[in-house]
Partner chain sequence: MSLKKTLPLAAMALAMAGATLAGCTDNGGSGAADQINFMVYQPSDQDDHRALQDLITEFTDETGIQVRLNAVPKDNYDSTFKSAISRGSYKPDLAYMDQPLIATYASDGSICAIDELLAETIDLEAFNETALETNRYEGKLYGLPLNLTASVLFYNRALVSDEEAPETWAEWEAIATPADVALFEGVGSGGYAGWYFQAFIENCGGKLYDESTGQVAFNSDAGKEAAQFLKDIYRNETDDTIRSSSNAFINGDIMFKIGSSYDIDNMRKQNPNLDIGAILMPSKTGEHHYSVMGGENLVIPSCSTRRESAMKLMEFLMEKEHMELLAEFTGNFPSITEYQVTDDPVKQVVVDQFDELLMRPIVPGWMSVNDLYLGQAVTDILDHEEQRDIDEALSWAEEASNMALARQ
Amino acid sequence: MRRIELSRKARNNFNGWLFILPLVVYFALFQLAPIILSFFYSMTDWNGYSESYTFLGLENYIEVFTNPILYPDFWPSIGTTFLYVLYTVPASLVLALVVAALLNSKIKGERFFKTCFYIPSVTAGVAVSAMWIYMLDPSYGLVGAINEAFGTDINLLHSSSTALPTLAFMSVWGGLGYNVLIVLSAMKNINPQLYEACEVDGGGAIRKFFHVTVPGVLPTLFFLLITSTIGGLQAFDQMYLMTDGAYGTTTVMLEIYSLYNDNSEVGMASAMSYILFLIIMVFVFIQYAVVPQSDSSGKRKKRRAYGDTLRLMVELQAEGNR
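Atomic structure of the above chain by itself (the form predicted on its own):
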């Protein structure tokens, strides 16, 4: 009897591995193998097409940190990338929270608005960039019409003071729908009794938002904070398609691409990509250490802002989640 159970278990395991085999093969060939190869190439001087190369060890990494004359644009591109993240991440989270709260207030046409907000997220990046290029062109499109009507000379993509904020605004607009749907789904899962308890304690809409809604979606906001930061540090599409890195919009990814595609320095480009990976890991670890991920930890402090009834409801829900 035991042999039959073991054989059945082995057969089930075999069937399970058989089902995921295509995904395992895809991951091994197109993700794991490039990661390993790029790490190896980062320690060589390979140019991407020759059959020979020299193994340099950590020399490429040392060159990045000690030779700013040879690679003068790498560290400025990191500063540009950090500034882009500072523009996009807080704005994305705040707008997603506000819009999701509005959609969660049982307004008419919720499905219609969700669809409208989500359309940019499923539209190809090239098509979105082409639309914005047309709108922002100073001779025609929306900005061109404003220039003609008021006699101005607005050129947002050809100014060092406005190019990066404009690309950041476009990024926030494009990703808003995805963030809103994620936050809205988290709001739908908040226990309605918490809002009722807040009303019993005399709380209005603002108090319910800050003391029930926001704590209820904190884990979701933390998830979006991580993913938005990683996406911002890897920004490439808009800069490449709309400004080609001009006017202070060269990000780290664009600098790596330029080094690889224009200069054929595959080894150095690979080294820079791993430096970017380490920067992303540091950002993620800092966020995990600093940003509160939940409002229901075992050592949470009791806040007087909650009434007695509301505090009891929050604690009951926290215990239930455990």
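Small disclaimer: the values here were computed from a predicted structure and weren't measured. Numbering follows the first chain given and starts at 1. For the two forms, the rigid core is made up of the largest set of C-alpha atoms that agree within 1.5 Å on superposition. What changes on going to the form predicted together with its partner chain:
- With the core held fixed, Tyr53 shows a CA shift below 2 Å between these two forms.
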Given for the second form:
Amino acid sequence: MRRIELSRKARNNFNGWLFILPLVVYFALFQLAPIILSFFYSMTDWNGYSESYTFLGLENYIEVFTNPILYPDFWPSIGTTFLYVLYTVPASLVLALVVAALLNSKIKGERFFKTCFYIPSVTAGVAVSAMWIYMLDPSYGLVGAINEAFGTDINLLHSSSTALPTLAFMSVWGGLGYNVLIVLSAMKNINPQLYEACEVDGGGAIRKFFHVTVPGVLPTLFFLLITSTIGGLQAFDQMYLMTDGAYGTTTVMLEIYSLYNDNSEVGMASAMSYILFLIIMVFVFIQYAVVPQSDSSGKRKKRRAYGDTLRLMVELQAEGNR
Amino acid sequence: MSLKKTLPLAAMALAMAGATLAGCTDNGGSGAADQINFMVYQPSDQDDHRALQDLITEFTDETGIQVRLNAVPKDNYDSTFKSAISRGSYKPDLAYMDQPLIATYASDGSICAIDELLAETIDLEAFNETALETNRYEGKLYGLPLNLTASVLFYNRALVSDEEAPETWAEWEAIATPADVALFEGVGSGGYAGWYFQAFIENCGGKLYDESTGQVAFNSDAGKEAAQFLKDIYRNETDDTIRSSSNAFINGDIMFKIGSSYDIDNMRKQNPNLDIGAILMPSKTGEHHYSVMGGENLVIPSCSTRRESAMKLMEFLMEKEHMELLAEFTGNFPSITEYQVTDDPVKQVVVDQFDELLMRPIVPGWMSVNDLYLGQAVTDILDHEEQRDIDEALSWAEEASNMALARQ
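Any chance you could show the form predicted together with its partner chain after that form predicted on its own?
Below: every chain and molecule of the assembly, starting with the one above.
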């Protein structure tokens, strides 16, 4: 029998492909295929289970823009989602930076505090929501006790002016531990000589923070900015569990879910998800282009912005389809 | 790396890829030739699940037909059902179905008419008439009612005496509320609000849907009066705060609550000291006491290839003791009138309410009208912050509903 001889490069390629084959299959089936399929569904009136459907072309897309009678909540839900991002992202980043800086200043009990901050991140979302629902109950929880003691009428989850900020606060609290750990590990990697140099130049704690620490963790902060923004734009669980979208908390994911799951409008829900996809793509691209990163070279930065935005968007859309 | 070492790796990688793909295969039917798939609501506890399993074993022993149970939590049931009938690995041969969904699934051919499959042993006249009617679409019967319940008005007897319990809206509205107590728990929001609104509009002489025109009819004088009455008994924002608290009625902070038979044991379990009274739904004049109905039907999906075996299981489940057992799981009553017996005076009010039941319009897509438009309009009208005008909200809901129904 003739022995097959492969070149070293070919063997390496072959082995490489073999190792990533399960992941490629998974990606193709559960991420790429749903992205393509949902784009097709967005041009139909498919209800999610019938064998038949009508091809509508761009009708669903046009309808999202022109029929506020049937779909009155889509655009307000986009507004709600961006407002939620506005509440959560800056607060998350600033708090993470401050807390990480405090923990990095060699305080006693660093491990204890790290654990405390991280506990909400590893607790199931449903359990966290149940705890908050109890705490915020206007009659029986912590808020109930305040109402009783001071004769107030605080009802945070049942008011349009406070429900969304309350959910945003919960989200910041829940994600703080993760963000702090990431920023803290970036701070630990900053060269100590930079701090010494700053000291030699007469810099105090504040100057060291703004001139050494912040630039040192800028790439990490940018990473958190992007992931927090994407997380915020995908906000769903808390609204679904705690307010069911009432009192101005219908985010766009909740709106799409409701249209898909409760009303079998798979075509329209898919069209809305693609419109959201485009909106987010523009939004994230602007972030890439505007927000300072470690690499500030003009052309390269722009090219990276296109590439990274696209890559992130594919991941985001795959997540949404799931 | 030599080919000798590469081959086992290749085999492993292919096996993993194969395993990934294996999860996506569709065996297209019920598996074994003598097996049917039965899709049910997940019983609330292990004991009920075992009892259901025993019931199925009894059926298998009696008929030789194997049954594969697919118990799905009620909240996810409809979406799981849709997936199962379109591309599931175990397509159901018999399935539970919420009453108002029959028209939607019958109109697109997802469930099959059972008139010709129906055995002579089934006496259709024995069923509660309204519950049976929920299974009819365009003159054909698409299922049988398994159980039902009705909404009644519960009251806390520590706050409301039996003599005070109202028969008319005027009597209800005139009841004075003590400080820190709300009059009425409310009709909920979204889909629930749309569902309960039917009882209020029909108790005021109106209706939700006009069959002769094929258009919704809730934006009428009766609809506006019903909405205004609801707004009046919602009273003020202090009531709102009490209402939004967890288990406010159970904890004794609310005088009246709309609920069904399945709420009774639950309320007693959570607060054994709660003394519950119940009355038929009050109406504007006290002449009628209409209320909304809940419950499950049994249907045979069109994808079933073993319809006769499924029909045998359906008939088996319609026997007295089997029907009673299944009704017990959900806290409902059997749908056959003769079996609706209770010695509990509160539950007896629910049984009495069965004489004046309302079913939702048998129109494809009604659930969208109920949840997205009517329910939303009622929610907005009753929201003290939103303060949406009744005329404006009902007009929008009417326009959107008619537009949505025209597409069906």
